[in-house]
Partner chain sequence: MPRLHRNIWLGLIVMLFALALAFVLIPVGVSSPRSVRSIVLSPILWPTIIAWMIFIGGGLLVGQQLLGRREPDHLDEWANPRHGAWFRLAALAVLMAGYYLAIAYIGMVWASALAFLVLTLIIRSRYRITALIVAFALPLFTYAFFYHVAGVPIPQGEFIRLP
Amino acid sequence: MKALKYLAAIGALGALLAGPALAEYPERPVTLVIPYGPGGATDIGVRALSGPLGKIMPQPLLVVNRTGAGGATGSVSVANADPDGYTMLAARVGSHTVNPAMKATLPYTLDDFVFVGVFEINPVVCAVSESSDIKSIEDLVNKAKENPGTVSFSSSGVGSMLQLAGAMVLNAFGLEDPLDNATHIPLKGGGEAATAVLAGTATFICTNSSALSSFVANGQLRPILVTTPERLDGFDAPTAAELGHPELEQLVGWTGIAGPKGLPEEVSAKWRDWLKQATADKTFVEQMTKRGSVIRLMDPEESQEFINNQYETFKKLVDELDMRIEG
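For the sequence just given: structure alone, the form predicted together with the partner chain:
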């Protein structure tokens, strides 16, 4: 850890020295690191954004995947990079609020990053298999209460939003000790997690609507809850607020762009402009909406506040349920 701090300090010093010399950012191509693999929700969203973004930016944008450890490998590589604006990160709910809230030994914290904007919000939907006799969230919680251990939920791994979401929903609807009374089944990736519910390995799943939309449209999965303030097109399920739990609205997926701590104000301002133009691109918005995302650009302050709020909510829940990852 000490070495990391030194590195960070040297990096910050480097930024101070390089600061005034920065002619006109960007002078060379900018690398945008996606901390998840190709084909995932983050990857597709960011690559779709990189289309219009690449046209606006005066230098090419290089989008690269750096996969591993639930987004930690890619995130830490950006946290340790020079804060010169040439290495940026596509931050995601899993890597930047859930994982930091759950894992104390993570090699980075939220403070190591400066957000230039959150551009995509993914509503969260909970669903069960169509063949299951569970018709509502009430049925689900009752089943878990009556026969502890028979209800399970799938996730894309420890420290993913899916894990937290499952526990949070059960907890909100009155299941005590959701970790003991329901079983969390971690799988490798979001696609596998949805398939597990389809195949009957797990009882339910709470994840981004985009990951479930085709299964719901095909009548393979039955949605039982959405966490948006209003009902969601294509998902015939009540909202959390309708069921008396508006606090679950905190449970949303998001993607944003962040740089390492010490990012010059000038770079941040440039990115804000670029994001503003790129997210206004018609085809981009159309593509993302088709996939079930909501395109909403937050400015840096709003993003930071939104992320901090979500982090605090998650952290409280983690402490309450003792979900902390040790070691």
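What's the form predicted alone like, now that we've got the form predicted together with the partner chain?
Excluded here are partners and other molecules; the one chain stands alone.
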């Protein structure tokens, strides 16, 4: 009996000692990986969020860009990291719904991540250079039909939402085989993709409103389509529904925070609390709203359901447009 009591006491002491160790997370800086380049929708949203997050978190938050493979390079680096909460991911529509839907050999699955919460949803805007002779989606598609291969669209990489969006919009408005009759230009991030249109190396881009807002506000890019149900403030362009294609409203971007599979619940709980506070920050909300984003924090269950639905939606589109990448 004495031995049993002794073991029980040791166990209780161990539990007491373990408790504070978990409660001390984070004990060192936390790295948040953005799987896309600077200037894109993911980078803009996450760096805006890092402002209020930095004031809340007890340790520094190190935001880093790890680009490549349409978001796969940065994503897999987090999937392979220790599930201790010190390497987290800014997951995005491209990396976690379009990529899995398009790429048969993607080095990760949705099951390799624990989602803390989706916090941002933003619509898609299609735009051309302000100096372009293209004034509408009709002009764009007619040019592509009359001169196959001369119309190009830029994206943040093969398997990105930008690639799917460009092809889907062209297809919806009557361009058959859009990947054959228009040229896809994959780049390292949404910022580079937008700059390519500005520089004239790409004809148009379809990407999230947050990535284009400054170009539009400065009179550098001209929006010709938005995927919101109603017209979008700051973007003088017709909606897809106005032009007879309400199905394009399913083209939206999102950003969320995720950790590797096995992330402790204690760590997830702290991130949920941090996100709740950060996404309520007035300056952050105003900043992102001006860019056309909707800031709404989803809990882990709602986030997972939303992401799964997005995956099924894009998988169907990939099959319809024959965009599946097997290699």
